[in-house]
Structures are given as C-alpha cells and as structure tokens.
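First comes one chain, alone, set out as structure tokens in the form predicted alone.
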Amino acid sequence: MTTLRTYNGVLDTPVEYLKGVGPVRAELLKSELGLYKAGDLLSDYPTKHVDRSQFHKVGDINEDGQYVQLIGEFVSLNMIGEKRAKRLSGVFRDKSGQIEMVWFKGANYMAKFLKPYVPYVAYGRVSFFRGRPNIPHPELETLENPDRLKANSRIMPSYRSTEKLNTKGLDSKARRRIIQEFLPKIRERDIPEFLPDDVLSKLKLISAYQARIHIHFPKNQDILLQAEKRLKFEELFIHQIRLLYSKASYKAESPGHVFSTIGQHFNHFYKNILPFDLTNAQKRVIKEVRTDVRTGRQMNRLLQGDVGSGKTVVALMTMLMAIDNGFQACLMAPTEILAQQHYQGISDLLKDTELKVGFLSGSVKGKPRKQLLEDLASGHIDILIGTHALLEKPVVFSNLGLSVIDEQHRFGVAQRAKLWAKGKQHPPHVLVMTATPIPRTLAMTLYGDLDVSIIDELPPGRKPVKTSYKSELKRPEVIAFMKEQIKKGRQVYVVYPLIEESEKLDLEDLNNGYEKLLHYFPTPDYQISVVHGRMKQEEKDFEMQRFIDKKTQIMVATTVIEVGVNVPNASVMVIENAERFGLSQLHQLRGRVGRGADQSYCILMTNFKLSADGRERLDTMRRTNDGFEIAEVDLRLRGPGAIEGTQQSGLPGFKIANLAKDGAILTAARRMAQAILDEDPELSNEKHKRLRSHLGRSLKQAKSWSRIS
C-alpha cells in the first residue's frame, strides 16, 4: 500500500483544523476510519463517483433502482410511526409530479433542517413501495447557493462511512465538502513524484499530484480512469518491488545445502519402482526443484496442484534427493487423518527399499515415541511424516535437509518457524504444496516472494468427475442413484455445508438431512458414518476410518472432510444447498471422489431458487474441472479475501486496486519492478533515486530501504 507523506506542508494539518471539522468531528474521523491528517483524508479514495452533471423529473421516473437528481421543493414533512418505526417522509414535487422521500435513520435530526417550500437539489435511489416510488435517504443541497449547484453538476465522489458517523453529520457527502475546501490550497510541491519518469513515459501515467486531485473531482469521465490507472500501479507497483526485493535479498542471505548428486534411491525409484509415468508438468517441477537444491541457497517453493494431479509424488522424489545426499526429510499435514494417509502412501512406494518411514502425532505415545525419537535423532530414519507434533521441541533430527509442508495456509508463521529452526548448519529447503487453486493474480500477490511451480495436468487414465445440480424435486432420483452406486460396491459422500454465523443451524441441518437418510437407508442393509466440527478429533477419526475400511456406505459431513480424506472406492459426492458453497470450495469437496479408477459423481442439491451469482457458480461447476479455472470465477465473484486457503495469508489491504479486476495492471507492475531491480537491485541509480526514498519513507526506515520486508 502507498503511504502518502510530506513534510511541513497542508497534508500534515492535522484533520480538527480542517474548515468543517473541528474537535467532535476530528475524533470520529480519527476513531471510526483512522483519519488523522488532510493527507489521510486525501488518500482515502471515494469508493465510487456518480455522475451528477443529468437531472431528472419526477415524472419521468419508472424504473426501481435507478439513480436519479432533482430540483423541487418539500409540500409536506410528516413524522410517521412511533420508536423503531418512527421515520421521516416528505413530499417532494417538481412541474411534472411528486414523490415520497423517507428518512428511517436520523429522522429527528433531518426534521430540525429540512423546510417546506425551500428550493432543494435531491440525489438518491428509487424504490418503489406498493407499485408507488419513494426515494429513501436522498442527499439533499439547498437552492440558496447558485454557485454550490453549478460546483456539484459533475461527476461526485461518495465515500466510505459508518452509521455513527453519518447520524454525527458526517456523511459521504460531508466528506465531500471538507474535501472541496482544502483540494484547492494543495500545490504540486505537497505532492512529489516517486515513481520513475521511464515508468511514467512507458505506461502513460499521469503525476501523483494530477492522480490524487482528480480521484476526488475528476473533470470528466476519461481523467477519472486515468487517475484510477496511476493510482491503482502505484499501489501494486510499490507492492510488488518489496516482495521482489525481499525474495532477492532472502535467495542472497539464506544459505541452502547443496544436493549435489542425484543418486541412487533416487533414480532406482524412478526407474524401478514408479508405478506410472511422470506427467510433463511432474518433470518440469522435478527439473525446477533440482535447480533450486544444488544452487547454495535455501529452496523457498510453493507447489500448486489439483486434487490428484501427483504432488504428493513430486514430494516424495525430492525427499530421495536429501536422503541421497545424506539428509533427511519431513513431511508435516495439518490432520492425523491426512498426515496418516501420507504415511500409508509413502510406506507403501517405499516398501522395498531398505529406507526407514517414521510417524509422528500426538497420539504416539511411551515407548514407541521414545524409540522413534532416538532413531530420529541418531539418523536411522530417513523421512518423517507427521502432524504439528514435528514442530516439538524433543523433536530432533540428526541432519534435516527437507522440510516439506502440506496445506499451509493451516499452518501459522510462527509455526513453520520452528521447523526451519530443526536444521543443523543451514535451514532445511522448503517445499509448500497445496491443493487449494489460487488464481495468477492472488498467487503473485500472497505469494510472491516464494518460486511458484504449478502441475496443471493430471495423470493419465484419471477420469474427469462428471457433475450436475438437482432441486429437490429430484431427490428420489438421486436416492436411487446412490443405491444403485452402492449395490456395485462403491461409496457415498453426503456433505453439509458449514457457515460460521450459524454453526447450530447448520448441525441441525446436518442431523436432520442424516435422519432422512436413515429413512431411504435403513439398517442393517445400510451404515452410515457422521462426521461434524463439534466432534472431537478421536471420534472423527474413528468415523472416517470405518468409512476408510468400508465399514459404512455413506458418510455424511460437514467440510470437515475438504482437505486430504482419500477413499478411491468413493465414487460419489452429493452437496447439499450447494448454492451456500463458494467455487473454490465446491471444487474442493468434488476432489474427494475421482481417485480410483471407477466413473465418479458430483451432486449438487440446490434450492428452486437462485441467484444469478448463484447458478454461473453451478454452471462453472457442470462445465469445468480445471481448478484453475474455478478459481479465477470465485475470485472474479466474491473477491480475493473469501477465496478458500487465503483468510489467513496476510492479504493486503489495498485502498484502490482490486485483484479481481486489475490483473493486467498487477501484471505490468511486477514486469516493471522486475525490471528495475534486475537492472539496479539497490536502487542506486540516479534515476531511482526519489522510488528509493519514497520506499525509505513510507516506512519510516530512510536509511536502508532494504529493510522494508
């Protein structure tokens, strides 16, 4: 994020001396946005601008929703109801007719200064009531002024606001106001420029200066989107040249062991025992892994893939290359059930090797633990497989030189932290693999100080999962499918969705949906598995594991099971309120089936009606199974901070760029940051002179912008 700073000039007035402030509103401002300074106000941009140049008639208006802005005067103020109810209507009338204008908050401070029969300007959105429009909270500007209208006849900023803030009198377009006064006494000076003049000259970017004035009252509607297009690449541009700065700097501190051979274990695995070809996207992983691990320096690598597109096999091939080159390896998941299914998976590849697997949980226990921790530490096993029990302190390896962590984003900072620190000489390389698809532009932003790698094909032989959505007028059809799939031997996911606000509901549904299940399966010729949340973690591993076992057909949960649960026999996943699901993490559950060989199903049970948001999700769901894909449709749909796996990876908060929608301008300015830290890492030439010092400043480190990760 750009930080906006200068010294000794208007934009460090404090925001109390600001005309149209003073102390009251000062600590609003201060209390409820963080507002502290005319330059805070300044670079807190309108969330959007409405175009205030048309006006309307009352006569004309027809359409529910629309925007429009009269000049007319109130006949009538009326107020109407009483407590909650109480609100304020008035009748306003022009040549051509009249309409209702209703106040339900701040209604007592809207009857003090509003006047009947006074020449007003009103701006709102129409609704329309019992077949009859009413305008509901419209901005209101007095007649008195000429001028004033003339100075609001363009395009206007609206801005972010809190009800406390609007029942204080400080509105969006209060804001406005105080905005419209000190604009005015701003100079060029306030405002130096920072970026570099090749970077201003190759993109067409208008100044700093230009930008931030005309954010707020752009001329036209071509000055605004050329102040949003400078705004929005300084703000990813700054971004994106600190995690490239930093990602140097780390390659360049961080020493790595050096895997300097690749030898026996490994290419006896590969030529010996690998019960399938590599894809070409496996390969070129492999190769890129190689060339990190034999350079000096620490691997920092984020693997993506899709449910079963093979990561966990590219894992396994660079774990042979530490153990080849006299190290050992981890593989940490964040579930007992997944790191097991790691264990058993790994174990079974490696079964005729003369290699030593171990396991590690809470749940080991006395003597085994301590036996397994001696052979640890002295160096009999070669790779360890475990859950956040591997980040303990009497956890000790003899020499790690792999660490690689399954699912991060369940993982935290300070957590990971303490597997590097399990290294002797060197932290160990790091691998990072998740099944989560993030988007290019999400990637690049969470992500962009790690080497990305992305196995985008799957293997051969896998068939896609074929997917459809139902009502519920379907259901006795798909309960027959289900008996039908499970009279063949396979099994059947039924999943719930969870949402946090209503966690009892949802358990209700859950055990509502498990007892009508009961009912079209009824025992013994049926058994059938709950898994939930609220359950604690023995209960639910011994319910998966019946399910693992083929003790039961159906197991019935909430998205407890999304990450890591591989049952190939299940070949179905019916999701039920399908609509309540976000893509990713729709995607995410129909890669539970589709691991085996058989034809699998995906399900979605959804409610008669939709939303158009709601059936293109669907929709995207019927036609692809390209993760990928589906990503980029949820981050295009619910925005960058609801996509599955990224809540806790620290994205940024920017003010005007939005990752949904400014992937070409993300994309430019991380080819521009490259370039300029390619041509001159330190930032020393004179031509980066002020980028450096802005970089410096913004973070109040002058001395070494270097520091600035």
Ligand code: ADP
The other form holds:
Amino acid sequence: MTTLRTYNGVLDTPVEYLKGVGPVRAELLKSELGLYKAGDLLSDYPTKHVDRSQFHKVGDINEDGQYVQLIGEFVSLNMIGEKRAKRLSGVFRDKSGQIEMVWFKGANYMAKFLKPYVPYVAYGRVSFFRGRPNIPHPELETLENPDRLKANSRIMPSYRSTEKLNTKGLDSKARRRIIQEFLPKIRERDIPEFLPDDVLSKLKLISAYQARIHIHFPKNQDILLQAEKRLKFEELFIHQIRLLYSKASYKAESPGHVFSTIGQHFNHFYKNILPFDLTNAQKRVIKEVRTDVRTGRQMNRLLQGDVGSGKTVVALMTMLMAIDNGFQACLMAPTEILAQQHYQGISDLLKDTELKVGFLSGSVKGKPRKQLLEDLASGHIDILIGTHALLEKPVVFSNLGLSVIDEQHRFGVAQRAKLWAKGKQHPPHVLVMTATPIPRTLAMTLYGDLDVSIIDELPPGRKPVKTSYKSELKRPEVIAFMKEQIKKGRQVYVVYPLIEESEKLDLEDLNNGYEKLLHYFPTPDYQISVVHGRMKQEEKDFEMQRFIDKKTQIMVATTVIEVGVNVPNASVMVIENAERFGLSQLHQLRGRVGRGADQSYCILMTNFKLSADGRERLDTMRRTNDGFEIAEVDLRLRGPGAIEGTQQSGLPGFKIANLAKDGAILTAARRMAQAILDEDPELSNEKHKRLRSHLGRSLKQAKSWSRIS
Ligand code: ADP
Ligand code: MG
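Starting from the form predicted alone above, please write out the structure of the form predicted in complex with the named molecule.
Okay, now the whole complex, with that chain kicking things off.
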C-alpha cells in the first residue's frame, strides 16, 4: 500500500490530536481500523457517496429501498420489545405526514441522545414492513445550526465502520465530521505530486492533492469521478510499475538456455506429422515462445486457452524446439490419467521418429523405474512425461531445457521451483498451461510478472456444446434423453457439487443420486462408474479407466473428475444442483464433453427457485461457450477473490480500484508503466525522479522478491 510521504506535519498528526477525536476514539480508530495518523484517515477513502443536496417529504415516500432526506421532529421515542427484539422506535413527523424510525443496534445510546420536539435532519433508506414504510438506523443531525445544514446539503461521503465503532458513536457520520474538520488544514505542499507530468497530462488526471480532497467532499459528481479516476489509476499504476520492474530485474538476472535454431525435428513434425493446420492463435503463441527462448533469458510463460483449444500441440512443438537445440524436455500433469493421456498422445505422434518418450509416475516402480532414470540421466530420453513424481530427487536429467506444466492451478510455486532446480547451468524454460481462463484484468495483476500467451480460437469444425437448464419436473425427459444417447453408443457424465464445508452432505447427494440412477439404469443393461473425493487415487483411476475403456456408460462423480481428461465418446454432461456451482466451474465441467465429432450436450439441473445471480450464471452458460467471456461474467458476479486460481496467488487488496470494473483504467496503467520502464528502466531520468522517490524502498524490495519467487 502506498503511504503518503508528507512534507511536514499535518498528515503525521496522531489521530488523538485531531479535533473531534480524543483519546477514547483514537484508541478505537487504531484498534478497529488501523488508522493512526491524519494521513491514514485521509487515505481511508469513502466507501460510497450519498447525494444530500435534495430534501424529501414524508408524505411522498412510496418506494422500498429509496434513500430520503427529511426535516422534522420526533413526536415519540420508545424502547419496545424484549431481549433480542429490543429496539428504539421513534415516530418522526413533518408537515406532510409521519414515519417510524427504528434502531436495533446502539438503541440505548440513541435513546439517551435523541430528544422529542427538536428539529432534525434525517437521512436513510426506506424499508417497507407489512405495507408500512420505516427507516432503520437513519443518520440524524440537529437543525440548531443552519451553517451545518448548509454545509451538509451536498454530496456526502460514507465511511467503513464496525459494529463496535457504531455503538461507541464513531459511525460514518462522526468519521465524516473529523475529516471535515481537518481537511481545510491540508495544503497542496502537504501532498506533493509523484506521478510524472506527462502521465498526468496524457490521461487528464487531477493532482494527488486535489484527488485526496475531492474524494472526501466533492463539490459535484463530476469532480468526484475525476478524483476516483485519479486515485484508481495511481493505485493500479504503482502496482504495475512494481510488478514490471520486478519482472525486468528478474529477467536481467536470470540467464536461460538459448534455443537458436529451428531444426529437423520441429520441421519434420510440422511438415509431415502434424495432422491438421495450426490455428492462427496457435501459430501466434508458438512465435511468442520462439522469441522468448532465443533471448538468453529464462522463459516463464503462462499459456491460457479454453478446453480443447489445442494447447498440447503447442507444448509439443516447444519441446521439439528444445530437442533440436540439444536439450531434453519434460511435461508434468496433475494426475496419473492426464499424464498417461499425454504420454499416449505424444508417443503416438512421434512413433515414426527416432525420439524417445518416457513416462514416470508413482506407479512406475522397480526395474523399469531404474532403467528409466538411467536413460534420463544419460540423455537417452528426449521427452519425459509424468506426474509430480518428476519432481523427486532421484529424477536427474542429462540436460533439461524446457519444462511444461499442464493445468497450472494444481501446482504451487514451490513445485515450480523444484523443476527449475533440475536444470544444469541454467534453469529450464517454463511453459505453464491452464484451461481456466482468467480475465485479462486479473491476469495483468496476478501474473504481471509472468508473460501470458492466449489461445483465443478453437480449431475449426468444432460443434459447440448445446447447453440447457431443466428443473426437477423435467427429470423423466432427461433420463429418456440419456438413454437415447447411450443407445447411440455415447457416454454420459452426471456430476454432483462438492463444496468443502459440507462434504458429507454432498456425498449423500451423490449416493442418493447414484441409487436413483441405478433404478433408472439397471444392470446388466447399464454399467455405472462412480468417482468421488473420498476415494484413493488408484480407485479413482481404476473407475475412470473403466469409463475411458467404454466398460461403463455413465460416470457419476463429484467435481473431482479430472481436469483435462479426454473421453471423446462422452457426449452428455448432466450437472446436478447446477445453481451451486460457480460459472468457471460449470464451464470447466462442460469442457469434459464436446471433444469428439458428435454433437454434445450439457444439461444443468436446477432448483425451482433461482437467485438473480444463479439465473444469470445459467443464462451465461446457455448463451456462450467462450471461456474468457464466462470468466468476465464470473469476475463481475463474484469479485476477484472468488475466481479460481487467485486464492493462493495473493491478489493485492486494492483500496479503491475494482478489478471487476476498472479494466480500462488498469489497461491504461499497465501501458503507461510499461512505456516508462522501457524508456527508463531504473527510473533515473529527472522527470521520473519524484516517482522513484515515492516508490522508495519498495523498488529494491521488488528486486529481491523477484529472486526468490
Ligand atoms: P487443450 O487445450 O484442452 O489441452 P488439446 O491440446 O487436448 O486441447 O486439443 C484438443 C483436440 O484438438 C486434440 O484432439 C487435438 O489433436 C485437436 N487439435 C489441436 N489443434 C488443432 C487444430 N489446429 N486443428 C484441428 N484439431 C486440433
Ligand atoms: Mg489439455
């Protein structure tokens, strides 16, 4: 977080010395909100603003949820109800009528403080209860002081608070007054500008000083927007500068192998083996990789592409580049089955070449393992494919030049580091593939220090999966449809949600569902596989294999069904309780079908009652098959923290920027940061001096972080 470097004084004033604070409130500001100095209060931006320039009449109130500002008085104030239902109820009246105001929280405090027959200005949100309007927890201000009324008839900030602060009278309104008191004392020189002039002028940003004043008490909506824009930009820009600086320092300090030639294996594969034309997106990514591996710096590239977009062949061609330059390559997948599938697919493509492909997982033991490790160390094996068994100590390469990691979010940073250590002289280049598209804005903030390639195009001729949603009433129809598909020789997935906190319950769901399915699909006519999280990996693999081998027609599973597993003959995906899944997860699951030549279907079974969010999710699924579009909607609905793959990666907590909404500002910030660092990598130019000094020590930190991550 950026702290303001102050000129001298005002912003360093401890909160207890500010007017309207005092020792008791100061303690609360510190312990509850972590605000110690005036500058901290200034940087604790309002959570929202309310337009208090309008006044309303009680008699005109007719809308639930409407915000109103009233002038009137209380004709009665009574504590009513018992124990937990105890509350303060006041009848508030103006010339046009009367309305109830209630306090559940802090009722005792308010009862002491409020007086009947004294004029107040009241502001709050109308809520209807049994057809009658009331206003819970209104903000109140006595009307004794006309100056204050005037001062308050404007756009007003609201501040975050806590229950404890509210009950101690340090609510949003009190916070507002404190700020209002000390804001005029701040001078322009207290908040020196730190963004370069040309950034300010290019993006038409107001100054650091102005933004900080207007974000609290804007004169109008326009200046409020300007203040928000400036502060959001500055927050994202500073973050991007640090990321890009750290990335550049890392690159400068981490030499990598040079793959200088495109050789015989690559060319032979491309001309004689590759059974289809590459899509433009695939070609572009291969070029991006090619550029990286020639620089003499280690490549760290994230390859994002929807399920079925053809990442594997890109990985394979990258591996061939490594081999053509005298190196070995490896590919690591998160599960045995996935690794096996890669092994079979790649061995098959390379069967008429002299290249040697090896397989390693926990299940390779004894003599074969020993032989494999020897062949690897002697350089006999060109490509090693496997599970995280690849990371183990005895696995020694003769000359590892490239590591490909499939389905990235299952592997942590520590594991990536282990792979690096397998390189001799230099760490291998790293290509990480993921089928969980991350919205661009998130990728820019999360992986700012990785290079990102995107395959945003599916191979031609794919039939998009047809998606529908059905309520329980339509169950017989769905069963009939499944039977029809099975009769055609297709296979079906039935998936139940698995949410960790209620794992037991979900297993029950799955078991009940399984029982029902057995009833509809009796043996011996039908065979059903079951896979769930409580099973051992070998059991899961066994069941999965039966399904792959077409020994079973239906696969009942919790969401553990393997990412990336390819069963082209499966053409129906039934998702139970679909409303309980996040969008990205639904999309991932749907990606299990639509891999063969046949038309595939995804059926989302839902509750009768859907929340607005739930409906939007299901409608989005029906509308589009584009993983990036889906990820954007998911980001908007659930916020950045909930997006898969972001939890462990330490998404920065922004104070004012919102990644779900501020994509345009982020893009501008990124571009600007990149341009500045391209021109002046160490920020040593005169015009970047103040930026550099604002970043201060955090730049050096960025440098040292880049070495350990
Ligand atoms: P994913 O990106 O999900 O890992 P895969 O690499 O498994 O996708 O590719 C899915 C399928 O598409 C594979 O059968 C692959 O052979 C095929 N494929 C990949 N690229 C193309 C292409 N350019 N044209 C036609 N088919 C392709
Ligand atoms: Mg794949």
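Bear in mind the structure is a predicted one, so any value in this text is a computation, not a measurement. The term rigid core refers to the maximal set of C-alpha atoms that superpose within 1.5 Å between the two forms. Positions refer to the first chain, counted from 1.
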Large Cα shift (2 Å or above) at Ser96 between these two forms, core-fitted:
yes
Quick check: Asp456 between these two forms - does its CA shift reach 2 Å or more after fitting the rigid core?
no
Under a superposition restricted to the rigid core, does Glu253 display a Cα displacement of 2 angstroms or more between these two forms?
no
